[in-house]
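In the block that follows, a single chain appears as structure tokens, in the form predicted on its own.
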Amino acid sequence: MRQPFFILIPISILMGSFAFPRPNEPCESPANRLESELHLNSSGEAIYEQWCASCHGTNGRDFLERIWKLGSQQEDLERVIASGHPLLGMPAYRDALSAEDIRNVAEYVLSKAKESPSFLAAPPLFVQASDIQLRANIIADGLDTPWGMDFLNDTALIFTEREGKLWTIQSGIKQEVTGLPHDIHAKGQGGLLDVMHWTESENQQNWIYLSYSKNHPNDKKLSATAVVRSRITKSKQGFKVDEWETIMVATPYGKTHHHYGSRLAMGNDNMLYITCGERGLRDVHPQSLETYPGKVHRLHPDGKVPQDNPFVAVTGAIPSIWSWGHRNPQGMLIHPETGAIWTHEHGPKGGDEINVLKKAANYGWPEITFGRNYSGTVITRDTAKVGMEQPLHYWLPSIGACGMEIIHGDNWPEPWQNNLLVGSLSFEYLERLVIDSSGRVSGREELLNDIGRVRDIARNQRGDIYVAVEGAGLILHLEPILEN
């Protein structure tokens, strides 16, 4: 697995103190000791022990012995400085200091940071798009196998491990979140897979989801897609669980080891949408409406089936489904302006397609597909049938579609506001996907060439953008780099 180079600004900038000391000779007013005190205290060491010593020490005893995380040139540090990122516990401070002051500070930082033998200046990574240039920084590092994302807020990240492990980072700390399910089915594919958060409006109680493959009680060879929630709350220590409750386990259990599917959404009618994958059987789980594989369920958050679903009624269908004939879906968002659930789902050797749900609708495996068998013999001829959803865009050869996320705010250029960007695990690389008004892909773009395998892209409020790298082990933030 090719390892991007990456020399970047700390983890932990948190520039902490807005109070300025007073001056030891009265001025005659407030406004005249303000003015009297910047001027006193202009260099880059005076404002750095006025602004930054309280969180990173004197004499810039952070800077010496650290690794970089957001670039470490001049220019680097100014933006940083300037426009802070907050999920690294950095604010901005560019209404409170001026260009010279951060100019001066960054100065002064760099040079305190030149003195470790070990240090080199070196630039974060740019990344040239067809019409902008973006810079990823790196967020964590080190990781295992990162799979899926989520915001506790714009300032907390939340994060899994395929292993097994649950994470947050704030103000640039990572923590472990401790007390998760005994019984995850950590092999092949399985493992601890996607992670929601969502706010209960009623009490404003704070709700943790995670998807995994379980094992069944009394057979560790077989396993199941199931969701579990938990209350989550903030502590001293860090962010801590309560118990767990089970939503759905996606029976029956199977011996296989692959295709669970496992993305979870809450839709802007309160209700849980949960991707499973058929398991590897396709002939046995995605006609059949008499299990859960092989589906996208809808229930409400505690796990109730809502009277609404399409298939109630039916006898001997499982009632949360909401839409069948899925192969392995392992992207879905909420489209911000539509409210409408888009998934994206792995066809065989090619076929893999991006779908805009509807109640009730089949979406064809395998009775259509656009992909093959992986040894290249055919699985059916047919592409369309009666009865059948045709995708929003396939992809001629599968790419190994792997998250998804919309590009929505203030920070990114008109012409990228709600492309989609698709993680490709079989190519290693992130995909720009341009929808034009008639709500079709007109153009594809290809981002993080040779990054590794992109497992998970999270959005916040803010409209920022996170990208899960398995193999590389990394979580980056990709920044658009616009014109002031």
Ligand code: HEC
Contents of the next structure:
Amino acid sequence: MRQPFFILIPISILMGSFAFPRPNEPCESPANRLESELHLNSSGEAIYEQWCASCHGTNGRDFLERIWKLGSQQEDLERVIASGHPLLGMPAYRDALSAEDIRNVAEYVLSKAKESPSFLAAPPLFVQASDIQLRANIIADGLDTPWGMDFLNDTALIFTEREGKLWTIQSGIKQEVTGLPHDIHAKGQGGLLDVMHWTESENQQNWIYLSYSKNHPNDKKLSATAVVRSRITKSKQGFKVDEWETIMVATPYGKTHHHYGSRLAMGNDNMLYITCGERGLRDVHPQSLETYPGKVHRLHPDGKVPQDNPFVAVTGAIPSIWSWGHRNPQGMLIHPETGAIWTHEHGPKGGDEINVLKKAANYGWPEITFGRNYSGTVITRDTAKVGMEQPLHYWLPSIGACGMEIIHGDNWPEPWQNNLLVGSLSFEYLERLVIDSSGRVSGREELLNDIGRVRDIARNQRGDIYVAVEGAGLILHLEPILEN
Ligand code: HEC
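Okay, that is the form predicted on its own; can I get the form predicted in complex with the ligand now?
Below: every chain and molecule of the assembly, starting with the one above.
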């Protein structure tokens, strides 16, 4: 079910200058005075000064020379004013103001903005899917390589840049979180990778987990996938971390700079799951239980090994291993309804695959694969073997899968519920996969075509979907446009 797909960028319609209502001159008659006061009360300017100026400055100051995030046309402003935007810190006025008041104040803001000669129209990005239209709001731009994202709460996003920076966005303000580990190996595919927020339920302590490629302590040519955590607290200056505890280092350190894997997720069993790529050493790691790379690991949140892990009693086996035979898994999620752990991984040429993880299962790399070497030569003709798992889905050709989320929340229409979203690095779009009731992929659709290399996708408790795009250096908020 490949649907035709296109992005509509509506031509911005310049609205000309507005003659917004000015209060009438005071008149003698009380009736007239009352009328003029009523008029004054509903004028865009009066509403603005009463409701908006405390945050946006008097006379629409904040909207002069603005780079619009949510669109710069009358209808965009009306929508934002009515619905608000929690992550950006913009309140919703649907209940406080009438539709007419919202129209007037939007007109006022736009007229002020257009008084500035440097007014820059910013049409929102509309995305036409097969069944509905979506809107992609640009929440952050000018980034290098945004790699991992998570929500601190519904109004605060935390994200990494692979080059070695950690940022939060709250109330529309991007702030750096300083004090990162000093041994980040930012080379090749390595650097600061995923970030995960977790609240410890017993004491409401907030933790941040980071995965990154870590320098060998004595030899910076060598690196390993590593996971650390720190408490995170909110202060007046923003979010702060303190000391980093090491949770896992996926030894042995290696010379290659690729296939670190690195996705983090907290399971419903309150265990931390970590994906590790095989570091490009397919004949060394994935089929050995004695090394970390090419596996998915399971640990207590403090890094201790759970005693019910499958290989704890096997001599020589790494006890944190949960599943093995993986290549480079860069997408992981906990299914919101079943609690199952879904991963996807890059295959070679062909054979990117989605797996639903099972304890102790071997996913077969490189013994079985639907892919070939990048040169086109055969790796193995086997696509199945006894004792090795079949994927839920595989892509031929490979899309270069990265990041994965599942749609779940009232703000999305029914046919989208439980659909998967997966980023494509190779073809630079966001893929929607429809999963049927038997858990199989029954439809695929390309969204955000040509947007850039889609690296990560995040969903908050409300069901809001955010997409990180490298190259373009963007974080987008994707929202369905539903009929009222
Ligand atoms: C509590 C503070 C607050 C109040 C009050 C408030 N806003 Fe906002 N508003 C924000 C913040 C924060 C943003 C995000 C700013 C940013 O990202 O640059 C925002 C964003 C917006 C945007 C989107 C701008 C864009 O770049 O696309 C519009 C339009 C807007 N506000 C209009 C209004 C109007 C009109 C009112 C009054 C009815 C109002 N706001 C009241 C805080 C506020």
